[in-house]
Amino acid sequence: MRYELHYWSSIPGRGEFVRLALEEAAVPYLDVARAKGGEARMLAALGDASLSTPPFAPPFLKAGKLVIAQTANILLFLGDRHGLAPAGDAGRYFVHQLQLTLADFVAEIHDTHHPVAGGLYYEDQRPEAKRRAADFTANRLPKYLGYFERVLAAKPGKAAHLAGARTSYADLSLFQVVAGLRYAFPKALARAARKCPGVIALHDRVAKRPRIAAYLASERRLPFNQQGIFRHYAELDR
């Protein structure tokens, strides 16, 4: 089966978490919106009244007759099918828990530059963004990274993974969050990283995985930019 991933063509965004899982699993997929006429196809699918499980917004994944939306839900599906999650219930649900926590983290990262409304330009909410980002860099960023550091530290020995004995989609997603923070908040991340060496080491290990390294070096990997979730505004990185 070749999967169809539907997500915006110009930003990594939430679709990148799914791409990383598909690349690590080495399964064929079509990045629909990046093909000719693809965004029109994606938008048509969003408005398709015949779908029994209609998505609210991208990303969503077509797998045969299945249409699966929401990043964590897609990854739960891929993790079960392609060995990107532990086989037992406890580990499987723990990885899903970690992914949902990362989803909360990503939402807070986004809201540093759009704290009032997603439909307003950043320039329309700069004072609020500065206040929100100040709290995020001082309190929320280290709190989230500290949680993942504790998860790694709780495992025996030098933990290579967040859960189980193999790389899971949660490891891949934490890699993406750290990479995004290095772009958006380099100063704040550097401060927080001093207390989270395990998280940084996990990021570096994921980046060196053969399939991930090949993907990162390819044209398929979209760069971070000022339209996505992770945006760099120097005035917010204090």
Contents of the next structure:
Number of protein chains: 2
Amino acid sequence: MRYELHYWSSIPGRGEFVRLALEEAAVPYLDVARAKGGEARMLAALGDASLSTPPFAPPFLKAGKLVIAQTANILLFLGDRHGLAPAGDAGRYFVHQLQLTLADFVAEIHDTHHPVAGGLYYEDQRPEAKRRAADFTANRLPKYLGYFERVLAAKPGKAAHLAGARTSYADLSLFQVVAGLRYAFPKALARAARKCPGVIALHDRVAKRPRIAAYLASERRLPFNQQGIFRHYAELDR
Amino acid sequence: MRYELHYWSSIPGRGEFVRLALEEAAVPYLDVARAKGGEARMLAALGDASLSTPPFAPPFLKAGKLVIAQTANILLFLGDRHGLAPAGDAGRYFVHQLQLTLADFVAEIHDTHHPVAGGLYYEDQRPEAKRRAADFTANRLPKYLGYFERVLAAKPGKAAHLAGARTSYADLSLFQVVAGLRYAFPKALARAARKCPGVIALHDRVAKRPRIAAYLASERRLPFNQQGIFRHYAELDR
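Same protein, different state: after the form predicted on its own, show the form predicted in complex with a further copy of the same chain.
After this comes the whole thing, all chains and molecules, with the earlier chain placed first.
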């Protein structure tokens, strides 16, 4: 069985967290919307009235008869199936907790450039964005990264992963968040990074994992751009 | 073993979703912060450097040696343990998907009155709140409720629950969101409710479940107020 990932074709966005897990697990998948006519196929699936488990929004994953939406939920599923989360209860729920904290972080990152409405252009909410981004870079970004630094520091010995003894989907997602922040908020990230060497080191280790490195060098990896969650507006990065 | 729920003592907030699940499951729990000296105990647990699975923020649940944070993650755990989610993969992941969609909805509800920064007073972000709330009431609120109406409509026969044949934690949470919207946005909810009779009926059925009805009538249930997620500001509810 080949998985089908349904997500917008032009942005890394939330779909990228799923792609990283699929690539690290080395499971075959079709990136539906990036194939010819694929975005129409995705939208048809999204609006399919016969679906008993309809998604609210992309990304969603088709796995045989299962249709699973919500990024963290897809990762919970892939984590269970493909060894991307600890098997024991403590580690398994903790990895999911970390992922949900990253999801909150990602939503706040998005809202720095869209504090009023996702349906409006950035240019229509620039004053509000400046205020929100100022709070984000001063308070929220250091708080979130500091939390993940604390998680790594709380592990005995040299912490190579956020939880357990192997790479989990939360490690992959933290890599993506750091990479996205480096694109969107290079100045704020550089400041915060001084206090979070463990987080930065984890990002660097994930980037060097053989399957991830191969993926990042491939055309399957979409570059960050000005349409997604992570956008670079110099006036927001003080 | 008695669970310990750690959450702020003065607001329903995100802790309320956990309380509703604990009450429906009829499992014994201590609402830590509401006991004498409890909020200090909660804050001590939150800052405990020896915790290997530290929470980012309340709510968190102590279940024996497990410490589980993030509302949806706590509900995933309680759903598995206490029959508040279907046992099969399709239903189990779907209920979690619904919960995560409700979590997104709740975050957007919160940000109507705090679009700039959670650390600032509402009064310091009123113009931005008005713009955000206008989009929320016109677009987001009807979209989210319409989605849950669609989920109910997609079920064969008379849909008594969002998923499966029994009450799940997502049903309880949807009840709480509707109740909160009725407090915070009575006008906007009344408008949207006309197109979502199934959602409103589900709210009413949950309120009448024996354990939930007893809980709602007890002192354990905190009333909505102007400090939590659901706040009523007349100027935001057009």
